[in-house]
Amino acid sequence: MKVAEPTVERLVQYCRLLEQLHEEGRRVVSSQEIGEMLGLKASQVRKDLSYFGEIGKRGVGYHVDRLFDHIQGILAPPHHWSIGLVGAGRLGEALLGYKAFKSNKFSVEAVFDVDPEKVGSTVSGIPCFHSDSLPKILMEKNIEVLILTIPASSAQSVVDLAAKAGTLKGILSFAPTTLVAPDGVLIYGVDISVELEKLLFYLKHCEV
């Protein structure tokens, strides 16, 4: 089944909201309420949630815990992912310490950098290897996902090198550049500076 990107994004948001509602002891919610809390139309919420079968009760709403489990099941990965983080700079360290990054779906198994000070030691408790050894370590640790927190200039070469391992399936890049994905590798880019530019552009033009 194919599911649109905006839908996946909202599913994650529903999940977070439901977790919160669960803690507050809420038992049921309506699409209307979810919409208000997340800034979405109720019809949008219903369409998203009905995408994977009838889960709500007509005339009542959605059972919080049941819906949560349901969405978790949809988002849940087929297995635990091993992740590698390339670039032990401040952004990299920030991510490693980031609370929302703790999950039982994945774990960061290796850090890569070129700084001799860092290579051989640990960063936030995770062993740090030289970037040159990417293919070797990726295979050894069966790492399928990389997070890139490196400058734009070295991003593409890291992608090409890492692809040699053959285990690589996905990349989340924070490098402010467009990367070319090798066959069979899915690349997602989060470009912080682009987001700020977009915000400033709309502040200029739209003057909400």
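Numbering follows the first chain given and starts at 1. Every value quoted in this text rests on a predicted model; they were computed, and no experiment measured them. Definition used throughout: the rigid core is the maximal C-alpha set that superposes within 1.5 Å between two forms. What changes on going to the form predicted alone:
- Remark: with the core as the superposition reference, the CA shift of Glu9 between the two forms stays below 2 Å.
- Core-superposed comparison between the two forms: CA of Leu186 displaced by less than 2 Å.
Switch from the form predicted in complex with a further copy of the same chain to the form predicted alone and print that structure.
If you are looking for partners or other molecules, they are not here, because only the chain is given.
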């Protein structure tokens, strides 16, 4: 099933909201309420949720726990993912300290950097290795996903080196550059400057 990226993003939002509602003791929630809490149209919420099979009841709404389990099942990975993070600078450390990085779906098994003061130590409790050892550590720990929080100038060389391990399946890159990876390796880029430009563009046109 091919699912549009915005739909996947909304599913993640639904999942987080439902988890919050569960913690608050809510039992039932309507598409109207979900939409209001997330800034979406109720019709969009219903469309997204019905796309993966009807689970709500007209006039009743959605059972919070049942819908949460339903969406969790849709988002659930085929197995527990082992992740490596390259770049133990401020952004890398901030990501490792982010609450959402504590998940039963994945775990960061290794950090890589070239700073001799960081190599051999731990970053947020995770062992830090020299970037030159990427292929070796990726194979040893069966790391399939890499997060890149490094300068654009070194990102492609890191991808080329990591690809030698043969375990890599996906890359989440914060480096503002286009990367090329072997067939079978999915790259998802997060360019913060582009996202900011998009926000400013929409703000500009909201003022008109």
